[in-house]
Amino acid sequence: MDYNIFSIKDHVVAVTGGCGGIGSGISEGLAALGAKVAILDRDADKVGTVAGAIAEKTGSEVRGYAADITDEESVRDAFRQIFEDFGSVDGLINCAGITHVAPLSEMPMDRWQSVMDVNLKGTVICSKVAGKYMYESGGGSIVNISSLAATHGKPGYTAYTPSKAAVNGFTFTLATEWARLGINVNSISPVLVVTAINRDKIESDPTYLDNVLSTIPNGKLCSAETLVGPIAFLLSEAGSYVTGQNIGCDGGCQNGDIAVIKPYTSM
């Protein structure tokens, strides 16, 4: 067996939300594996700095592009430049995401819409635009970062949960639509990853992380680094027959609940 099928060396991969905690971690991990990474973020001042730091650390070619993923023309401009700079687009990681947690009775509809715009509309726009370049490059792979929240109801998440559930539905549908074009589409659903989005909640409630860990069968939090392995597999030739899937990266949460029953910790 040719184990080079697991390699993503020299693959051109675009990562949205690349300045965020998860996005920058994924970008660094893919660059460390030899991919050429295009980081997209709306923070024009920060995106170049983050890209430069990752390039220096990993030795790979990493470039930053300012883009508003909810604006199709902005995304088109960014990918036009990416294609000009790199010559192809082989992969897209739709990582950009936001949330607003509040009871529905107190949920401002503009904030609800913002969550849907970034998490769902942004994923759709970037996939639409990047897919054209993947097709011209002979195929590619799209990985949408979803969430365990997509399938687990939780009070206060009436914006975030439906946005991620819709991302999964979009993933399944686009995978069937583009399968014969050589473009795979999958999603990955992590459990809680500590980022700037939820750090205020964690810092304001000392018991929050312990409560979360008590529901994860393997007793560990997810991280951006944890996501790099499954993403790299889906980007590589080894994952070329996998499409239309939602892969849990959640320590066993999708198929287990230890919130009430104490887990075994020894044999």
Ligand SMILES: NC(=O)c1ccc[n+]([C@@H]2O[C@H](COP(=O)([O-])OP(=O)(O)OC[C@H]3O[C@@H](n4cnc5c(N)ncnc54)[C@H](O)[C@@H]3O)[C@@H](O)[C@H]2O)c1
Contents of the next structure:
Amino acid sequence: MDYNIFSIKDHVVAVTGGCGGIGSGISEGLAALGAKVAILDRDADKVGTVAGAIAEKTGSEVRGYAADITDEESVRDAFRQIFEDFGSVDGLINCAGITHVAPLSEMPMDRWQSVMDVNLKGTVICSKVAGKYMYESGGGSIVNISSLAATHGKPGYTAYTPSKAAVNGFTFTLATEWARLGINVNSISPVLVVTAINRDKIESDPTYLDNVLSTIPNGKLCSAETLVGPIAFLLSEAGSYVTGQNIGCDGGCQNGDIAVIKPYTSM
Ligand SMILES: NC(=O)c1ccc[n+]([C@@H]2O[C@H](COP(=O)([O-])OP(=O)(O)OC[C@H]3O[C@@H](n4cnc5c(N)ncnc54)[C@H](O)[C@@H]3O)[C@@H](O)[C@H]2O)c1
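Show the same protein again, this time as the form predicted in complex with the named molecule rather than the form predicted on its own.
In what comes next, the whole complex appears, and the chain from above leads the way.
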């Protein structure tokens, strides 16, 4: 008897922002677990190359689609093509995201709006479009890549934090709306992962990474690889009763306050 409730083999999973640091790692991890992966990214030059490289490395079917997730028509075109190429859409990982960190007094409103447009509106559009194909495919699972920042404010984050807090609110709401359609909606909140999104900050402050590490209870940096397991679980039969949740993947940050509590480093 084949009883592998954790399997995502042959699930068709779309990953937005799939050319980025986290998105490409998630795409590779899911493909290595046997999923068929559709990578969506606005980086039209890179999307085919990244998909091709992951396909070669994992042996899975991986295709790239150029799309701007803030543009509903562009997303519709991409999913029409994905459905035609793969025959179903079983999973969506809303991973594309941007940030602009600045004091509010110096925050250009167009940059603030762009963060909202990509992180929130883009997640809403992709869910709206992909949801229809998931319904036609017999159900599905949406995983929004949120952030620890959604629930933890810090100076400079007046665009990013509200955008991710809204992603969590969208997650909780859509989960109730689509629960009886067989479409689960959850979010995963990572802590810092070193990628292009934070490269400037890391390069301009040599103490930045050590400072971040000192606030993570398990003392380890997050990575795309650490996100693959929780995401695969939410895409699989094993996670079928889990919906409307925001799951921290953060070494213990979400419900702990290491700034106040010193962790033990030996027994
Ligand atoms: N890196 C971190 O520390 C961290 C921590 C928590 C959450 N996150 C979240 O993880 C996700 C991925 O971040 P990352 O660190 O890999 O960033 P990244 O900059 O490496 O990748 C982001 C990707 O999104 C794509 N993208 C941006 N706007 C787009 C649009 N309009 N349409 C289509 N694609 C678009 C970019 O081309 C890029 O490939 C984001 O949602 C981010 O907020 C990141």
